[in-house]
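Just one chain is shown here, as structure tokens, and it is the form predicted alone.
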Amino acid sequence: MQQAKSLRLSQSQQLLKRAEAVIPCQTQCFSKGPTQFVKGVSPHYAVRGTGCRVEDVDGNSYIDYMGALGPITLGYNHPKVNEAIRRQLEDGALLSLPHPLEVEVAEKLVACIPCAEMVRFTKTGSEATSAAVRIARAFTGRDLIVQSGYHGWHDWYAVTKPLRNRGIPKVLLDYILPFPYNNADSLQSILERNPGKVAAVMLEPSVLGPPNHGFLERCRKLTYEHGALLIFDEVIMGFRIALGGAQEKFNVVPDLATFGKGMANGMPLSAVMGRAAVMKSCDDIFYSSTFGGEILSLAACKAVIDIYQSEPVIEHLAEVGGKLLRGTRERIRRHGLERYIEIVGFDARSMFLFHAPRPEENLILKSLFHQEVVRRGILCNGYHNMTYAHSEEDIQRTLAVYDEAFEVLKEALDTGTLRERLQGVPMQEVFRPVQ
């Protein structure tokens, strides 16, 4: 096997050093920050994306599976989306009155997402989930939220992250009760211990794969019986496993849902939607944003929905993603790595799990994998966010790279040299202790 060459990274490294002086954490999003890549081996700054490829500041090109952390479902620089943005830009990005696109895009979402009868827009997934929680509390007159999954950085949820909840009043812990995904018995127990107090149950309806048979249906039944609302956080998987998200795919309709990421192919847009009776609680709460009706993102969303409805986007994501998922599993087996690496999830979005011989070395194993694939032109930070732009050729090239990377990992595991083969600073957990 030919050893992968080191990348040209001088511009990335210079920019990172400049960022250390002016940007806390050197990033606006932890998952894009330097701690999530192998420092000294990986790029830190990208300048352009086309299709399923990105180019970094040093001119290196990669087949990209991060998809800007999920928003890119059609591919970078999709011509129809770009044209919609350009047309709207000629008339303005933000006006002193609402734009007709607010109505038009809301109507489109109502038509294609099962729970949606009314829609409110905002910019990020965290804002959408926070709005959903406030709406649920206003509608029910209750305070407790039961949750499962990841729901963003705002206080109501982030207080549950003990390694990153500094600056948040700990009293908020009294108002949120976590329960394990796929464990409806746990949810039932929480609801029974808190009669008449739970405003809503919020969960990601699909996480590392399809829910267990009957789990979502039971969540629906339990919330109804206890007078609580059911909220699906579809920010990650909406517009990926189905246009209408998991609620469409698994035929379970919540009271409220949040969407984001892929709904505008990279433009900043999210939404909370649901039953009209519940959504009308917005009349009585403080939920208002200057940029909620920003028009370029709405134009992009309208174009995205039109493309999904006229072209086989969902089918393509599943087809190419399925080939990558199955091909990766086969190569893991071929290299005898089943004890150490697994790949889980959906065809359209799959994720690696790393299990080193010693748990404290899991991130070392992941880092070595990342080092070997990024040097061979694959940008994969542990997951595959498939896009409409990924081709059969891209999949075959990726699988060839994984073959080489797995060979390196197997040899390192067999010889106990994981750390020695890592040529940069290993990745860190996002929710790591504050030093």
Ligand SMILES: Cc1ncc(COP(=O)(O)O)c(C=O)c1O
Given for the second form:
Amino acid sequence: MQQAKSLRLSQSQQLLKRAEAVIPCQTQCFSKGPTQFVKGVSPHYAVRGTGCRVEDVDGNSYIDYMGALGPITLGYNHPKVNEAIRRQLEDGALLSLPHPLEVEVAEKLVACIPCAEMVRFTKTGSEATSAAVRIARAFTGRDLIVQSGYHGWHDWYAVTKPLRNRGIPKVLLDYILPFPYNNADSLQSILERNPGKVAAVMLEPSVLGPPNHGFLERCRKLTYEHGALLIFDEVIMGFRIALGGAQEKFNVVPDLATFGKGMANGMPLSAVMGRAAVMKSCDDIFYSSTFGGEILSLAACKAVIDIYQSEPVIEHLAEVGGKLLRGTRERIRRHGLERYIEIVGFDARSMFLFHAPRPEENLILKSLFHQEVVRRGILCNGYHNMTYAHSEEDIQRTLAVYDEAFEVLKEALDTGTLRERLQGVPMQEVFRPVQ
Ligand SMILES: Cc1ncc(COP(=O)(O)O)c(C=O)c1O
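Okay, that one was the form predicted alone. Can I see the form predicted together with the named molecule too?
Let's see the whole complex now, leading with the same chain.
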């Protein structure tokens, strides 16, 4: 199999050079930054999204599986969401008093998310998780947070990232206790070692796939027994595996939950929600933000919920995503790559795991896969965030590209030429050491 031809990337590369002069890290989000793509091979700047396609600044078009890191669930440029935003724009994006949409959208979320009796809005997932932590501490009068998963860039959590926690007082490490996902025994022993001290257990309720049988139920029971709150961080899974997230899908209801990404099909909106008695702690804490009630995003969220409730969005994400997941797994097997590539996760959000013969080459293997698919018109950075806009035809086209890419990978692995075939700078870990 021939390696794919290189893309025209001159505009992307010029912009990246300009960014190096004026934007530290060159971007606003690690996962969109140049280290997460194969420099010299991949585009760096996109100018347009339509349905499930993204066009880069040099005019190359891709079937996109990044979904802007998750927020795009209905597809880019969705006409009904755009119309809702446009109509609201005529009346204003932000006014001097709260807009009625704050009430309407809060009511809608209360109606469709199991734990939600009251809701506060904010803009990003990180703000929502930080608000949830503050609410939990205020409600319980305790300080410790036990956590599993990723919860954003704010101090209380980011202090746990040893390669990225410069600038954060290390004393905060005394207040956060990580536990491994799916390990309720570990959670139990942390709670037993800290009686009366744990305000909340916050976790991503599902990460690389469904939780082990009984895990979420035990988290629920243990938090009750120890007087701690249970918080589900549904920033990724909300509006994706179910409208109401993992709590709806797995039928375990936390005290508080945080939602973000998928709420408004790309508009910046997040929320913390939960039991009324707990949420009322907001009356006594400092949680206040100028843009908290920004109206374009609320209008988008209202349109998004209406679409989810009147069209088979969740079913479609699972159907096309399931075909892609199973088709990919079958091709991995057919090409004899099972030892090197795995695909895991949910139909609506599946993810590759790359295992090179030498572990230090995992990212080289991932980069070579990325190189071979991006040059063939597929923007996949190791995961598939499915959208309502992906069609059967897109899936078939993607699988045909994966067939070709897997053939290149197999040849490279058989001949020990992974590095030689990579024509750019390999991707790095998201949380690489700070120099
Ligand atoms: C589970 C989870 N929580 C919180 C966040 C932080 O969200 P944001 O990047 O919008 O601040 C993310 C972001 O990826 C996430 O995946």
